[in-house]
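In C-alpha cells, one chain follows: the form predicted alone.
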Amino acid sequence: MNLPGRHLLLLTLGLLLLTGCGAARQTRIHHSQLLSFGTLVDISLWDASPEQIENAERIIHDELHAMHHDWHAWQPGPLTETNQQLRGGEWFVCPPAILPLIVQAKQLYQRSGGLFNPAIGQLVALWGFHSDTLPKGPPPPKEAIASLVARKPGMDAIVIDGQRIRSTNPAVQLDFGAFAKGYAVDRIIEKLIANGIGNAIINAGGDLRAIGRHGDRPWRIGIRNPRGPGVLAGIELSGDESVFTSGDYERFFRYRGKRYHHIIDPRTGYPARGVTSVTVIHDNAATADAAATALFVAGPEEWHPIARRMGIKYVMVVDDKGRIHMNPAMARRIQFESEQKPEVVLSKPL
C-alpha cells in the first residue's frame, strides 16, 4: 500500500561485536528489510535467538501482507468495499479488518478537533494522490474542491452498532494513510512481545516504534532535515516509544513553481501550509501517526492546544521559515546535529 508521505528517519544502529577468549566474534543485532506499504520496512532485533528471529520475520511478513491488501485506499479489497457501501447510507456488516481502525480513528478524530480526518478520501483522490505515481498538476478545479469541503465529510458521520456501520454523509470516503502504518506497527510490536522479543525497532519508512534497548544503551534515531541534506537532530529512545514525522516532501508535485503536497487540510481542501515537518513521540504508534498529521495541519500557531487535547508530550514543528517550534520536554531530548543551530521557539509545557 502506498501510504502517503512520511520522510525517512535515518536509523543509527551500528553493530556491536562481542569477543571472548579465543571465541569467534558474533553480532548481537539482527537487521533485515521487507518491502510493504509502498516502502521498505526495517526490522532491527537485539539479542534475539535464531528461532525468535525466524518467528519475527514470519509474523511481520504475514501481518504486512494482510494489511497491505486489507487497507489499500484504491486497489480492490475490504477498504474499497467498505467505502462503496458507506456511500449508500444503509447499515452493513463492516469487514473485521476495517472496523477496529474505524473505531480508533473516530476517537482520534474527536481528540484532534477534526484535523486528523480519514473521511476525506475523496479530496485526497481529487488531488491525484490515490495512485502509485505522483500527480503532475495542475491542481484540481477550485469549484470541485469547494464542493467537497462544503459537504463536510468527517468521521462523526460514521455510526457504529456492534459489527454494523453506516454513514450519514455520502461524501465520506475512508483513507487511512495518515494512521494505518502506526496501527500496523503497534500490532506487529504486540505480536513480537508475545513471542518473547523485548528489544526491537520496526521502522516502516520512517514511522517507527522501539521497545527495550540497544544493548547497554538506548536506541538512537536521527530525524532528516526537511529542507537540506543529512540529519537535523537525534533522539534517544528508551523503554517503549514511537517516533512519527509528517513532512511535505515525500509525496508532492510542483506546478508553475508552487509545491502541492499530500497532507490536505480538511477545513480548506488544500495542502496545509506553514509547516515542512512535524515530529511526535508517543507510546502508541497509531496515536503518534495521527497526531503528526493533525499538528501539521494545525500549523506553527495552533499545534499546542491540539497536542494537549491528543495527549502528546513531545512535539517538534519545523515551519516553512526553518524555525523549530517545540515544547520544553522535547527540547530536552533533541540533539541538533549541525554546527549551526536553528532558531528555536519554545512553547509552554504540554
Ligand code: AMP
The other form holds:
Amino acid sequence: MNLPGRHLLLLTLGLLLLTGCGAARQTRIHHSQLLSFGTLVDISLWDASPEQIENAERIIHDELHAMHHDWHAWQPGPLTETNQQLRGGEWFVCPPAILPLIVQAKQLYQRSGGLFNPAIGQLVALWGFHSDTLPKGPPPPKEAIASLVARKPGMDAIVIDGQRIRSTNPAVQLDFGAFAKGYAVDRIIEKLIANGIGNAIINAGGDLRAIGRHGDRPWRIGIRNPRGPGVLAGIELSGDESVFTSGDYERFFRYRGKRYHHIIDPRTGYPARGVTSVTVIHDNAATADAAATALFVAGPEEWHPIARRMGIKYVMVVDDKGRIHMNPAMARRIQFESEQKPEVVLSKPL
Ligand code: AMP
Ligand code: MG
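Could the form predicted in complex with adenosine monophosphate be shown next, to go alongside the form predicted alone?
So here's everything in the complex, that chain up top.
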C-alpha cells in the first residue's frame, strides 16, 4: 500500500466522484474514479445497474474511510492506540478493527519467513516514512538501525487470547502499510459480490482485484514500468484474481545519489536491495499484497522458495539491472508492451 503519498493533501476532499457513468448502459461497461481519503480508486463494472453502481461507490468509500481511520500508522486512531498498548506488554482488549488484521498478518509473516513483517513499524518510522511528506535524508544513524534490528520485532511476539492481545517484545510496533490495501480490496469485493455484482475490477493505484469478465472476453490490465512512464506488460485476468505490485518508486528519497525507499528488509533494517518492482497474482488480494512486499525483500536470488511457501503461483520480479525474473506460468501470461523485449530469466516452476 502507498497510504501517505497521495494521502493527506486530499483528505479534506473526502469523496469526490470524478467521472460519471453517462454512456454506461449503452456500452455495458461502466468506468468511474473515486478519490476517497487520498486514495484514487478506478472502478470498472460490466453490466451493472445504476443502483449497483451507486452501491459500489458507497461501499468503496466506506471501506477506504475505515482503512484510513482504523489502520493509519501515525495519525491517532485504533492502530496508534494498539501500538501504545503493545509497548507496555500487558494484556489488553484489541480494537475490533485491528484484531482480524493481526490474525491474518501473523499467518502471512510465518509463511513469508518473516520477510513480510508488519511488526517493524519502529524501523519504518526511523527511516522517516511515518510522515505525510517524504523524508529528505540523511539516512538514520547505523547504530540506531542496528539496535532496532537486534531487538527482533516480529509478529510471533503478539499473543492472542480471544479478544485480548499482548506483546512479549516491546519493540513490536504495527504498520499495516504492506497489506492493508489488499485487505480493504478483499472486503470491497466481498461486499460487491453480496450486492449481486459479478464482473468488476477494483483498482487502487495499480493494485487491483478483478472478478468475472469484460463481457465475452477476460479483463485486461497493465503493469506499470518501474523505470519510466507507461506500461511494462499487459495481462489477462480470468475469474477472480488480484494483481499487486511493490515498487521502490512509490515512496523514496535520494541522498548523495543513492535511493532509499520504503520497503525495509527486517534482517538488515535497510531498504531491500536488488529489485525495482515485484508483481504477484493471487486470488486473495491481502495475500497478494503481503507477498509482493515479502518477495521484494527476498530479492532476485531468494524469491522463489518464499513464493512457494506463500502458495503464490505467479511472480514477476524486475531487478535493478532491468532483467525480469518470472516463473514459467507467469511468463506464459505476460505480454510485453514495448518493441524491445527485456531480458527474461525463467525460474523453475512454482
Ligand atoms: P508495499 O507497497 O505493499 O510493498 O508496502 C510498503 C509499506 O509497508 C511501507 O511503506 C511500510 O509502511 C511497510 N513495510 C516496509 N517494509 C516492510 C516489511 N518488510 N514487511 C511489512 N511491511 C513493511
Ligand atoms: Mg504489499
